[in-house]
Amino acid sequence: MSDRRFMLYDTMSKSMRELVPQEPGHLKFYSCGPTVYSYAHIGNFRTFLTADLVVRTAEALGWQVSYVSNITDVGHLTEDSLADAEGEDKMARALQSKEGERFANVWDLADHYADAFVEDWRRLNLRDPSVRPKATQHMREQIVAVQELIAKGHAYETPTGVYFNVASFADYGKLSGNRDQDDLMRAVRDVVQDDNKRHPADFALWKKDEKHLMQWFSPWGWGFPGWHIECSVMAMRYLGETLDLHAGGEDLRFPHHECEIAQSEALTGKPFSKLWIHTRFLQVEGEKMAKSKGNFFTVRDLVEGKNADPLALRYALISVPYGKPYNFTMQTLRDASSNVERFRLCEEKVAAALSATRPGDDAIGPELDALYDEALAAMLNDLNTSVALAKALEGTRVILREAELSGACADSAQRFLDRINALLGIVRHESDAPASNSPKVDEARIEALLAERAAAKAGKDFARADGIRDQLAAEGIELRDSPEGTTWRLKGVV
């Protein structure tokens, strides 16, 4: 490939721009992580997968990537879709819920869901970030940042907390477009009512609250930080004052990312990030996810509850480019399972050919190299996963069409599968996490049923043979007949 420019749609400029690291060959990338008050749902993971694909594409170019994705374990309030939030802390509310009854305190709850998040992250074959910082582990830096904002005239103290003064930052609203007073007032009409605030859009950097379950002592008394300040502090702590790229879900564009920009640039006087990308919302079966509708799915709901193949779930969640709204359906997941199975069949075929070391020319290498280059070109074009996946599947057709692979063909096929996996993460797991949490099965019983089925077929008792197949299918076990015999596997989705 002669043109290897990494192009992304920049939310700030509303245009396609080339991602050019400030330090040649070294990408400094921050992506907002979860608030760990519950299990992350598949919409959350669509956003995290976007960040994972950025990392993989950058590494395919040979870049070093410093990738930071945080964990919010304090300060995210229930009304944080507003510029200045009110309501309960999401962590505290979770502790009071039925699910929260099993935890002794809010710290245990946070640790449990943080661990569960990382487990689901690895199930879906996401690369671990260079650093995964927690807000509660960077309290000193947040307090110091608030002190500096006060000293620079960008923040002020009231009886209830410390607020950022949006009037002191002329560019407030440049990411979201909420720049003039009318737009800004519409965007923040339901914010915290505090007569001591100078402007309704001013947002909290520190909340004074001696009754909060998680609190720290600060120059302004006992309390806890606002949600927005943590990301600014942790991003700059690990990546410097100006990032190459910042990512997150489209719901974070305002207020979270807008507030990040204001406080960060007020602190440093430098651009906070050169580029911004935002993943569009996910629906399920044409509707917004909601527990009341029965269409709200976490990763473990699908992997453990419906026996979904985690790689198939990954495939499904990246099948539509991040910049487009996505309607997730169970049929999408079934189709993804079939496609992932093609990669597994290729791996089996390649492994057999490599062990046999058959002589012969490399009849497929150039074709596979061209397909990989086209897949990479698609990813460099604003992470066009639909095209990249199509090229990857075309590669499986090339491998599977050969009756037998020569040793040279097998080498090329292995190289193609390795490179596609590095780019898209859909061929095999890279982490130490198990590929799934599939329920354990009684293998001896299944083998006995297969033997009984074979005997029934030999005796022309096809009704009994079909009955055994149907019985196993109802248990989520798929049979595959071949001249060499019958094999079985757990289905991708029950």
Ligand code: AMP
The other form holds:
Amino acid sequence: MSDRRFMLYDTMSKSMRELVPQEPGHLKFYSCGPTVYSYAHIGNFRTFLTADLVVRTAEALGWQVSYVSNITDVGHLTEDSLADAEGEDKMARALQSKEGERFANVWDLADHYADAFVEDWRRLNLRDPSVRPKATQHMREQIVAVQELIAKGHAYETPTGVYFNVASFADYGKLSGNRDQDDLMRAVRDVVQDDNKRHPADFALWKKDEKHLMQWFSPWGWGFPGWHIECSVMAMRYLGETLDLHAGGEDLRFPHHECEIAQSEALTGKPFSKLWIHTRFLQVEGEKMAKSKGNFFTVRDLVEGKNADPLALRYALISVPYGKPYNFTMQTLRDASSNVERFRLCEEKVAAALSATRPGDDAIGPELDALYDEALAAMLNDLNTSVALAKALEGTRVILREAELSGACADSAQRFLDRINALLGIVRHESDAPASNSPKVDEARIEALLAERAAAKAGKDFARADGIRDQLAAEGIELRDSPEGTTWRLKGVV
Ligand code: AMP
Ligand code: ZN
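Same protein, different condition: the form predicted alone was shown, now please give the form predicted together with adenosine monophosphate.
Now the full complex is given, and it begins with the chain already shown.
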């Protein structure tokens, strides 16, 4: 493949830019993780999958990737998305909700949702980050960073907390475009104002609160950190002062990422990240997801509640490039399910052909290699997943088209499936975590039933043979008859 430049739409410069690691062949990448006050929804995962695809594409180029994705387990307030930190702590509020009643305390709640999040992450076959830091485990560094910002004249203390002084940082607004007084006033409207702040857009680095459910002792008394400071601190702690790439959902551009930039660059005097990418929000059935509209889905709602195949859900969520609006529907998931099924059929066909080792030429290798190159080229073009998936599917057509695969063809097909899986993660699970929609299967019992069915068929007892098929189907196990015999699999349809 000739052009192996990794191009991304950089939301800072609003242009396509090449991702060039500062250290050749070693990408340093930070992607904002979830706030763990409830189960992550499929929109969140659209954003996390974007990061996953960056990692996979970089690895396909042979790069080493240092990938940090955090867990926010303190400090994200209900009004943080509007502007400055106001409102209630999201986790403290979750504890007081109906679902929160089952937790002993807020720490227990955070642990539960953080574990559930990692479980969903693995179900959808996302690569584990090199580090998954938690805000609560980096409190000391956050306090030190706030002290330094005060010492450098970028922050000040008030009776309610410590605030970043946006007027002290000339570049404030360079990411979001909220640069002048009017822009900032518009962006921070509707927010309860703290009269002690010098400017309404100044944002909290530390909140004083002796009654807060999660609190730490600091030079400013008991309290907790503002949401933004954790990402600056954890990104720089693990990846250095300038990242190659920083990612998140589109809502994070302002205020979260704008504030991360201000804090980090005020501390170091260096650019915080070379490039920025933001994932467009996922809508469901044409509307913003909302519990009240019945279109709000967590990963577990679909995987456990509707028996969706996790790989099909992954396929569906990446099927539209991250920078484009995406309206997710149940039909998208059904289509993804049948596409994922094609890869499974290929896997079976290739496994059978590899053990048969039939003689013959490699009639499909060059075609498959070209399709893989085209899939990779699409990913290098701002993660164009719709083209990459189309090329991958074309590959399945090539493999399934052959009546029989020679040993040489099977080798090529296997290489194609392995490389497509490494790039897109849609062929098979790579992590050890179980695909959690799998019913508990007793393989020995199924094999015994298959033997009994074969015997019934041989004895022309078709009623018994069909009975066994139906019994297994009711348990979520599908049988497939072929001249080589009968195989079984878990059904993964919505
Ligand atoms: P949160 O847990 O609210 O901090 O969100 C975690 C990540 O999911 C952030 O990067 C958000 O920008 C992103 N996100 C939230 N809702 C959506 C959505 N509907 N579509 C895509 N990304 C989203
Ligand atoms: Zn962040």
